[in-house]
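First, one chain by itself: the form predicted on its own, in structure tokens.
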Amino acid sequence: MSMISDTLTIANVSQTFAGAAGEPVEVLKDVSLTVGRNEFISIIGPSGCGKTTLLRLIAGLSSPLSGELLMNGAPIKTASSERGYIFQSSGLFPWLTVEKNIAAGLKARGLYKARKSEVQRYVDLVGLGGFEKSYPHQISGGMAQRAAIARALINNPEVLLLDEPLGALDSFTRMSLQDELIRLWRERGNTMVMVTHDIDEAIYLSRRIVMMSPRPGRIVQILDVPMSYPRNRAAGDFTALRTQILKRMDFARDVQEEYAI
């Protein structure tokens, strides 16, 4: 799978929110990043450094204070089905069955009648065959996240944005779904941008890892992950990269002190 061109371009993006007393709080500062077509990147950094804020900007759910975001050369102004978003919690509608949750996006876009026959294919794609008629409270957290992934994929997004989608799962389910994400990415060729606090997860999944400093979030380093798939968490190159990232994250804390007022 080779990168043909840049799908996403983030240029000098800064973002500020209002603090508790109404004072401006700088969340992101001069963030620039390009993401290649069919690439899988992970964004890591300490809590509050703006990882989710950046993901929401890419999704078009909010606008930056300054800078610009482009998808295939066109400015990102609003949310679009070209960019699917998966949250930490599945966000399934509790009153809908698995299959109806997966079809929800099609119905919202007026495409359900034309594409109704595809729903079962996406149910099967994420391994939920036999649970089509189940409601969210009748399935496990891992199965609910599978349904959320299928709900995003059925809209055929070019870019899939993943905001800690496996963070609430137990370790065994999490590792299983990590393998599932890799399989889906390699089969379908989506561009994947994931926010995670888990360094091992970032190494296991990604081609590149974007490391951010504490607030205001800046990109302090982008690391290539040269390992082939499937990856071995116990391999020497895996553990060496983990050690390198941990050392670099200590440097990221120094960045906050350097820019302190």
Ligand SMILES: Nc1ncnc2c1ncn2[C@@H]1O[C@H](COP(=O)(O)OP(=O)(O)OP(=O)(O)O)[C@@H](O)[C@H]1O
The other form holds:
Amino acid sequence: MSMISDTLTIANVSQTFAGAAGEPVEVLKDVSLTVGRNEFISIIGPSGCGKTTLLRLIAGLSSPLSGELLMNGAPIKTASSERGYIFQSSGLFPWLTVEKNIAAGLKARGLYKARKSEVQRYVDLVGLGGFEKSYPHQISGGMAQRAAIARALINNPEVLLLDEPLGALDSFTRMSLQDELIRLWRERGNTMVMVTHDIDEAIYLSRRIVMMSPRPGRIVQILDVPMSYPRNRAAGDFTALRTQILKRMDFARDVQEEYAI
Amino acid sequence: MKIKFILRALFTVSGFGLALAVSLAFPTVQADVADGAYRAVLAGLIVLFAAGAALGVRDGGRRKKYEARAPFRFALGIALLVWDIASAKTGLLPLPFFPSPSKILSAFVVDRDFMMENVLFSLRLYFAGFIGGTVLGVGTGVLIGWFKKVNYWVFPLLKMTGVIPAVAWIPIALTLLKSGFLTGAFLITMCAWFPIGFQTANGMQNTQRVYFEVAKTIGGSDAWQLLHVALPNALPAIFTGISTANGLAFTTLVISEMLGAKGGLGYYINWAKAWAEYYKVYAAIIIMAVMFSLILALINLIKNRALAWQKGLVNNVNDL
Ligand SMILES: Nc1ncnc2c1ncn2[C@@H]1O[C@H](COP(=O)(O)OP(=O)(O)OP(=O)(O)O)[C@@H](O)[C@H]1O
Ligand SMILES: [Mg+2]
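Switch from the form predicted on its own to the form predicted together with the ligand and print that structure.
The complete assembly is shown below, putting the previous chain first.
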């Protein structure tokens, strides 16, 4: 990929935090990655390997110890509505109704008066019609996550960063929201960077999968997922890729042996 | 079921009925007691609760409440009856310290205009001071909660002056402000300022980081984050501050009226006491109870409106 068509460039990024006793803890080490326009990329890796840390750096919510992060060639310095962020917990404002939460992005940017009529479209887009006037504590976790997605989408961000957006959901809700995410992405053509714990989800959704090592997080491998959408979870190439990832992440070792005993 | 409810209604009004019967049947032995107001109030209560029962016939919810309150209302009537007998009817309770209910109620008749004047004075004083204190408290709290520098310089000051009971400023305030009304308003402002300011600052500082981060990633400026994230997040705490401040403000109001102001219910109590007209003191205390309850109810109403989003999220939105 040429530099021009890359939306995100992450070059030699390292991050260190102060540990419990104040000692420096290396969380990310020399991470380099480019993400092209309209890509859907997933980041997987063991808990605590720095996935959220990396996503926050891309968002501009924190700055790296060393290295460089660029969006369309310009350094990322602060958070901006160009990079939407869907948090691990929905982060809906409890004092606003679903509808007003979704409209918050327009209000924050002073566009509400002009684009008021769009709010309902986004409510419907994520299937929350009838719950416009509900407060976040009155809706289910899946609905809250959908509202959070609509809140990010209404700004039409060029890059959407998703931190385990479906992590807290049951498998049915999860699968239907996965389909919704694919639909939204293909409709709008923005760039998606998603952190997930779920290998199937990564394969089902993304064009490329970034695998990270345990702390300090480094990129171990980047896998292409060449299948066309919609993907079939039971297909041979799907399961083959799953096995390949499990092996690479060291979870599939000696499976046969164990069964043999 | 109908019969049972009618019996409940009769039970409710019978206490007041008996009290009225006693008032009418036995001669008053204490001097200077006009029974008119007392009897009118009893008759009024009977009519009121009879009307309440009539409304309850059609409305199940109302009926339940009415039935639940019946024993208390009956007891209230009996208490008045006993009190009336012990005071006006027999003189067991000595005047002037223990006037009869009829004596106390007659104060509302003989002293109506002067009392009203003082009630209005108290209300003006209260609202002037309390609204001032709320505005000042929220303002200071926002500055402390938002700006690190203000937090560093002003918060300790707020904490130090906040623990001083506002009435301690009376001598200084009276000397400097010269007016009793201004002094009272100043004291109430002072006593409301601290809890409200403190709670506002705390409520803002306790905002979860993720809300600010959400605001940033959807394009919210610093000012937007202050107004649309930190401030709404602080709203429950602000109302906690207002509740605390309110209790302090009632006390401060009455004390400042007793010690400096030339009007108000506190002033009225002092004045009545000077004339040894203790029944007027009791009358003023009754007015206070009603007035402060109404103010509490008003604040509760505003609070429940403003915090409607908390309903079901937090256990007791209703208690103040
Ligand atoms: N602000 C911080 N201060 C100190 N340590 C931090 C901070 N943020 C993250 N860490 C540490 O950095 C490491 C990586 O955290 P991160 O949240 O990026 O992991 P993760 O890969 O997202 O994990 P998970 O899959 O469980 O969400 C963890 O050990 C965490 O304790
Ligand atoms: Mg994480």
